[in-house]
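In the form predicted alone, a lone chain appears below as C-alpha cells.
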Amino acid sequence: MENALEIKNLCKKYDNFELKNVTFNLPKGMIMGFIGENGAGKTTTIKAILDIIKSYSGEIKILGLDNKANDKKIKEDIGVVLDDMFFPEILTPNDINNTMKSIYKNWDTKMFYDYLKEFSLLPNKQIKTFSKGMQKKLEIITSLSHHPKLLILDEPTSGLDPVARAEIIDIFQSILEKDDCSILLSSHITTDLEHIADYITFINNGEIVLSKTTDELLDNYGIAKCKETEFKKIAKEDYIKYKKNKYGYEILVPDKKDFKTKYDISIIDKITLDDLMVLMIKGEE
C-alpha cells in the first residue's frame, strides 16, 4: 500500500522537550488520528512535517517527496489547519477567496462559496464578527477548497460544538471518497476518531507508543478488571499497564479474547481511546 506521508527515526530537542526517533506512516486514501495529552509532541511533529520548525533529523515524506523538496508542489496538495492558525481579522471571506485563487492552481471558488453558504458564513463579513467556532470553521473549508491531497489537520474540531463537529467530520469522509484524500487528524476528542479513523497513532512523552488500525485497537483491546488475588497470577507479557484502584485492579490487554481463554476473569470491557490513553500515560507496568 502506497503511504500519503512516512515519518521515519524523526528528533527534535528542545531545552525541556524531546521528539525521539517519532516514526510512523499514513496509507493513501486513510483518516489517520494523532493522539497524545497536552504537551506529548503532536504539534512539534505535525510542524516538522511541514517544515515549520527546523534543525530536527529523520526523514520526512510527503506524497512521495521529501517534506524539504519540491517545496511548491507539495504546498499545492496539502491542506492545513493549525491550531494556532488564524486569519487577519479585517478580513472576510470574499478577502480569503481572492488571495487563494491566485495562490493555489486547483483553487475552487464555486466548492469555497458553496462550504460557506453550508455553514452560514456570510462572505462580506468581516472575520472579526465570527465566533470561534464559526472561524474555525472558515479554516477547515479554506483548507479542503484547492482539492488536497494530504489533509493536516491540528485540532480542528476545537472549540465547535457537536453538531457543527459532525457536519465537519461528514465533510472529511466525502472529501476522502470524491478526492482520493488522505488526513493526518491531531483531536482531543477521541470519539470522533472512534467513528472515523481507520489508524490510530499515540504519542507520549516524545515518543510513539503505539501506531495500529483502529478495528485492532477497538476489537482486540480490552480493559480486565479484577481483585488482587487474580492480578497476582496474571503473567507480564499477557498485559500491558495497569492501574490500582480502590476496587481492585484495571488491566489494559491487547488481546482481551486471548486473555480469556487463559485467566478465570469475568469482566473485560470494550476500551475506548480515552481509556487507552489514561491506562497508557498512568498506569503502571
Given for the second form:
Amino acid sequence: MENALEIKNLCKKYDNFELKNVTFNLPKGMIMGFIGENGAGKTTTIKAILDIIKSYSGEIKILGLDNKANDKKIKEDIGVVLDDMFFPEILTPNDINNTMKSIYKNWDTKMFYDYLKEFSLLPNKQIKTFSKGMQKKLEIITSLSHHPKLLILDEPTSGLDPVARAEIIDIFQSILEKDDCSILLSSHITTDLEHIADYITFINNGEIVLSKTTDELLDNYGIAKCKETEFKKIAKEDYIKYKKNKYGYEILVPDKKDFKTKYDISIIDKITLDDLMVLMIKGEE
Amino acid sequence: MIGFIKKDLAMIKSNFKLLGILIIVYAIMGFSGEMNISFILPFMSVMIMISTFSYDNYNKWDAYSISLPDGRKNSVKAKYVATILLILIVAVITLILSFIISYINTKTIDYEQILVSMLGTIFGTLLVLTFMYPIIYKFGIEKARIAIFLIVFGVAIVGGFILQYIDLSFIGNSLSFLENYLVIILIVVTVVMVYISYKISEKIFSKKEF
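Give me the form predicted in complex with its partner chain now, not the form predicted alone.
Once more the chain from above appears, this time first in line as the rest of the complex follows.
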C-alpha cells in the first residue's frame, strides 16, 4: 500500500525535550489519530513535517516526495490546521479567500463560500469577532478548500462543543470519501478518534510507543482487573503496563484472547484510547 | 507572492482612513503656508506596514505561512514589496498635492525642489525599512519595537529639520551638471540597499524555527 506520509528516524533535540527516532507511516486514503499527552512531541513532529522547524535529522516523505527537496509541490497538496497559528485576526474570510486564491493553484472559491454558509460564518466579519469554535471552523474550512491530498491537523477539534465536533468529523469523513484524501489528526479528544481513525499512533515523551490500526488496537488490547495474588502469577511478557489502585490491579494486556487462555482472570474490559493513554503514561512496567 | 501581498495590504485597510486624514492635514497646512510636512506621509506608510508585524506575531502567522506553498520565501518578499508599493503610492499622492499647493501659493511649480525633497524622503523612508526589517525578522517585533520608534522619529525629526531649515536647492544649483547622475546614484544606492536588506531578511527567515 502506498503511503501518504512516511516518517523515518526523526530526531530533534531541545534543551529540555527530545524527539527520539520517530518512525511511522500513514497509508493513502486513511485517517491516522496521533495521540499523546501535552508536551509528548505531537506538535514538534507536525512542525518537522511542515518544515516549520528545520534542524532535525531523519527522513520525511510526503506523498512519496522528500519534504525538503519538494517543498513547494508538496505544500500545494496539503491542508493544514495548526494549534493557535493562523491568519491575523483583523482579516475577514473574504480577505482569506482573496489571499488564498493567489496562493493555491487549486483554490476553490465556491467550496470556501459554501462551507462558510454551512457553518454560518459571515464572510465580511473580522476573525477576532468570531468565537474560538468559529475560528477553528474557519481554519478547517481554509485547510480544505484547495482539495488537498493530505490533511495535517493539529488539535482541530479542541475548543469545539460536541455538536460542532460532530459536524467537523462528518466533514473529514466526507472529504475522505470524495477526494481520496489522507488525514493525520492529532487530538486529545480520543473518543472522536475511536470513531473515525483507521490508525492510531501514540507518542510519549518524544518516542513512538505504538502505531497500529484502530481495530487491531481496540480488538486485541484489553484491561485485565485482578487482585495482587493473581497479578503475581502473570508473566511479564504477557502485559505491557499495570496500575495499582485501592480495588486491586489494572493490567494493560496486548492480546486479550491469548491472555484469557493463559490466566484465570474473569474481568478483561474493552479498552478505550483514554485508558490506553493513562496506563501507558502512568502505569508501571 | 501576490497572495501574500494581498494579505498584507488587506491588513492595513483600516489605516487608509488615517492616511487620508494626514493627507488632508498636509494639504491644509500647505495651503496656509505653514510647515512642510510632506515627509510624514511616506514615513507613516512604513510605520503602518511595521504594525502588520505585530498582528502577524500575535496570531503566529509566520509559522502558519510556512505551511503554505513557497511560504518561507514569499512572506518576506511580499512584506518588502507591499511596503515599497505603499510608500510609492503615498509618495506619488504627496507629490501631486505638493505640485498643486506650490502652484496655488506661488502660481509656479518648483518641480526641482519638490522632486528632490520627495526623493530624499523616499530614500529616508526606505532607509528605515532597510534597517528595521532585518532587525524585526531576527529579534521579533516586540524587541524591535523600541529600536523602531527611535529610528523612525530620529529620521523624521532630522528629515523635518533638513527640509525646514536647509535649502536643498543648492543640490540642484551647485551640482547642476551632476544632477542627473545624482538622482541616478541615489536611486541605485536605494535599490542596492533595499535588495541587500531583503536578502538578509530572507536568509534570517529561511533558518527561523517556530
